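As structure tokens, one chain now follows by itself in the form predicted alone.
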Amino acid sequence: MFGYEPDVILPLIFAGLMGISILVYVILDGFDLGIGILSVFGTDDEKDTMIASIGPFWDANETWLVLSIGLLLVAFPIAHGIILTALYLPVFVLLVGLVLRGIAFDFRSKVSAQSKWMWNLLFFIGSVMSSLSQGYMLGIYVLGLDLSWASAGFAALVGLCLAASYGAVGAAWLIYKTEGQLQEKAVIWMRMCLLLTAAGMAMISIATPFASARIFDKWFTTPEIYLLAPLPLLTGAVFAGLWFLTAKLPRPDDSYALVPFLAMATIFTLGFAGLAYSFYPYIVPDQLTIYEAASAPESLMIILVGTAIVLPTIGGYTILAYRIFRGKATELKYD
């Protein structure tokens, strides 16, 4: 299957390519839609420094999925048709929510004081919205897009894992961001949101190989069993060390306080490399590979051109945002 012909390396490129950005949007937009989540738990001065601790990153963030989204459209423009008109719902579900989400975000420091409860809860709703569409739609994916009751109850509950999840995610990056009371309260937030984190992935884990004939042989036959059992190794023990961390989290010097973070973001790292591992070389679960699904190498070639442009400007263009806006968050202000 490997070579250097531009029909085998460049499919081979662009999934690689998808699969980065869509990791990245994961656990970048995943804090900010996790603080979306718990901002309902926070007093109204609470509400503020969580807003203001996500204020200068959130819409690059969201940057990542316009770019996935696009690279599987001229990309692999077969599977774009199959897989969204399968979840046209759920990414209509989405995109609404996103849509609440910027809106409320800036006309919450806009109006009065009496009005600014409803702008709070339409952040709160279109967090939910998006979060729970896309542990939909991961849910979906993993049973083939199978459409039925069943696969629909499913993959309900990967959203409601992957919504705590996001809230694991999000409380993370309010201990770094925050002190005091704040901090406090999101420690106890994570650990709560650590435990629905923990089924869904458990969840995901025992669908995918039942979900598809070539996956369990994938997984239960040797060497392959040997290949990806310190996927879930490596998981679990983050999992413990976290949990434990967090048990005497904050520290009166702050110390380890960037530590959930970076843990969450290698849970979520770990949990992707699995599903990559299981799926490949299916872009479209056990119906159509990268190869099939791949646009002319012509194309592709002349896509790539672009994409080195743009994939390292949006990639510079976050980690200065995140250099600049490093620390604590500040006082929240639109002026």
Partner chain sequence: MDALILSRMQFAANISFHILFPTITIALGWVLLFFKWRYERTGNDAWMKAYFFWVKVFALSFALGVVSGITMSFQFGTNWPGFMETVGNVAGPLLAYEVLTAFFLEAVFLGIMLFGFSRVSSRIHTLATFLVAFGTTMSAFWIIALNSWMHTPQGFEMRDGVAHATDWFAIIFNPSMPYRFVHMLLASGLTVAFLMAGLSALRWIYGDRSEPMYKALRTGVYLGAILIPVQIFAGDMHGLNTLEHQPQKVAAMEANWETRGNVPLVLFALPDEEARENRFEIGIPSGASLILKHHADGVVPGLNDFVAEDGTVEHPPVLPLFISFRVMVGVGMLMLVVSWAAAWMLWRRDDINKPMAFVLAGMAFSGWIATLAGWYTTEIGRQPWLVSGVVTTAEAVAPVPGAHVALTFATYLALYAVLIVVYLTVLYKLAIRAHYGNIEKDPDPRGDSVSMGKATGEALQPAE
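Next up, the form predicted in complex with the partner chain. The previous block was the form predicted alone.
Below: the lone chain, stripped of partners and molecules.
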């Protein structure tokens, strides 16, 4: 295939697919997890609007997590086992968080007004648990699944940073989907989260090369350092641009309302590209490469055929759903 041996090209393709799927998950579920975190700052009416802005989407957003973990499971089964057993407890926190917010979302609209506050609270708590644990796992993963106290501290910081960035992308979604007072609040939330995110990303970028000599070598050697320089520089530029843009939002004609969300997606993509470059070819840092961990080529091939047909279809009807529910969020109704 493409002039390469299947057992070379297929693991690479699947690592790429998994990467794309995780990135799409982080951006899409990031905004609805972020809105879950921000929901605690909204009034009761604002909570309804905030949740309505993610109502038709959150379920499909979370499916990207299932696809990501599914691809890890099916394409790199050994890595799947090593990573998930090492992260046993944070995975558990993530799952409980996802359960809580998923059901709180549905129950809060079907219970009496008196008990609604409790489901709102659970929606917030579940979103915070999910975001923090995802960041924590990323931190532990970056340090090669090292479970010492020092790594745990670093991972906790990554957790806070990821939660802040979810808050930022959530606020960006609100800027796009809401109006009036809530939109103005969202701009303020976004700027605060943006500061935290920038601080966190800088910290991770500095710590990662020092935690791993291999990654240090990948970044800080000539000519790589010059070729890679655009990555951090571009990220910094997007951050700065976003900072100046949000100072002037919302505009009276609501122009540029979607820009913060797109900019956040760009930041996530750039950060993700940096991580991917750092880790290649490892799937378990410094232990196992994608080639060692991959399933049999004939099994990967049969998944690839299905993926190639189905993924564009999924993209198509996802866009359709976003089009149907485009515009400012309104009250969600079944009838």
